[in-house]
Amino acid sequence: MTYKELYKDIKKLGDDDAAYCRYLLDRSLPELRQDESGVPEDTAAKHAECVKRLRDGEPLQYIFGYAPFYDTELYCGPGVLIPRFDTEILVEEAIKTLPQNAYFADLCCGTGCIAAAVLKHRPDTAALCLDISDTALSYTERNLGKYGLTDRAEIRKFDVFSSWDSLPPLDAILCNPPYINEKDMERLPENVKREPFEALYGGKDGLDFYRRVLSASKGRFRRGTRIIFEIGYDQAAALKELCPGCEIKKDYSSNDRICIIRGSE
């Protein structure tokens, strides 16, 4: 097998080609187009491997065990949700907004990927890193250490359904939370059934960690108020009706992606 002929092998991936010519190969894929050079056999064992994993519907990020996210490759695998794009809006907007030295928890953490992302590029805050999954909160260690972050964090194995008695004021709530529905779980794609329920399935209508969010979190701000959820895309109406006066925000394709909820307490 050639580079050119990888190349085409490639391409038919979709949207994951570029992503997986860089995991492969750590080169970029238009290098690849005209490279009459043979791939080293490993290197095509590998590549037959791959793509058999992904044809059976194995997540790319979990074969290669990272994920970018934000200016970050965070290792990820089985066991924990894949750090996406859309949530850099929240991140964004965590960055800009947070009050100097903010104290904040990246509830349904996951990854680490919020808190992490902020962290990096807030160095004034710290965080608490909130997760009910051992298995997220040792991915969340891994990758806060991998930046240097841990003396900035404290990671707590919690849920968010149990008393929330034991959690110290904050400054900010940034939440990920599970939030799709009933209906919609069905007919996910098979690559993200492979991701853990837990950190998908939000309910009936795919709204119970919003509504104990809202509810639990009462009190519990040392300034007022402010939560950044992520939302689905269909969701901004819902969350205008739970929490009246929330700000939506859209993400870079135009779909409704974050809510912010601020207020004295």
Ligand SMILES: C[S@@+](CC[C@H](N)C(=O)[O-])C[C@H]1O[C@@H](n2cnc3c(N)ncnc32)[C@H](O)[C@@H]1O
Given for the second form:
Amino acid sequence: MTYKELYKDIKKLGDDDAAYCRYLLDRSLPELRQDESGVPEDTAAKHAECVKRLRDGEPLQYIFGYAPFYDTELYCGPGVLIPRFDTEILVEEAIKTLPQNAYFADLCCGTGCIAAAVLKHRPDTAALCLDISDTALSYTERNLGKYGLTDRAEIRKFDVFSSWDSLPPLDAILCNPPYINEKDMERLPENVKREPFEALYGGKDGLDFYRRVLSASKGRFRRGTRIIFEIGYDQAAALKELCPGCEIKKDYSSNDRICIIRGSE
Ligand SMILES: C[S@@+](CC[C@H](N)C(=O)[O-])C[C@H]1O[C@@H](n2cnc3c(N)ncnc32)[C@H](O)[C@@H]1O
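What I would like now is the form predicted together with the named molecule, since the data block earlier showed the form predicted on its own; can you produce it?
What follows is the entire complex, opening with the chain shown before.
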């Protein structure tokens, strides 16, 4: 196989082409375009293996073992949700608005992407990272470690539906919970189905976690309540109903994406 042929193969990946090229080679994609020389055997073999895994429906980020998020690059792999661009608006809001020296929970932390980005940009804050999944917690530990943030974070196994009595008082909860409803779960693309069911499924109507967090967090905050939820693009009306005083903000694709709950609401 020549580099020119490899270039054509990689271009078929669409938006992910440059990232894939970086994973495979120490060269930029445009450099390969007219290069008729042969690709080393080990690189060609690595490429063939990746193509096979992609054809089997494996997400590209699981193959790489990392995913970009905000201004970080985080470890991820089978057993944990791949951090999404959609979640960056929640991080941005938290960085801008968390009170000074805030102690916040990254509830349903997954890879720890929210805590990692917020702690990195707000050195005055500290985090409690909570998730039910041991795999997720181990990724959170690795990702916070990668950016030297573990001294400002506690990582704890926690079930949102269990008692909240063991949690310390908090200034804020940042939470991207599972929020896909029963119907939409059936229509998920093959590569998304490779992500953990428990990271996606939010109950029959997709709202189980919002209801639970809203009721269980009442009276548990040190200062004025501040919950920032990520929500599905079509869940704003439902959240307004659950929490009439909340504010909905859109993401960079103009979809409703976060729900902010302030004060004593
Ligand atoms: C949508 S993912 C969000 C992960 C990460 N915060 C992000 O934005 O990429 C939801 C996470 O909730 C966790 N989870 C599911 N059920 C839970 C429960 N009952 N209690 C705590 N965490 C739970 C999953 O393990 C998963 O990591």
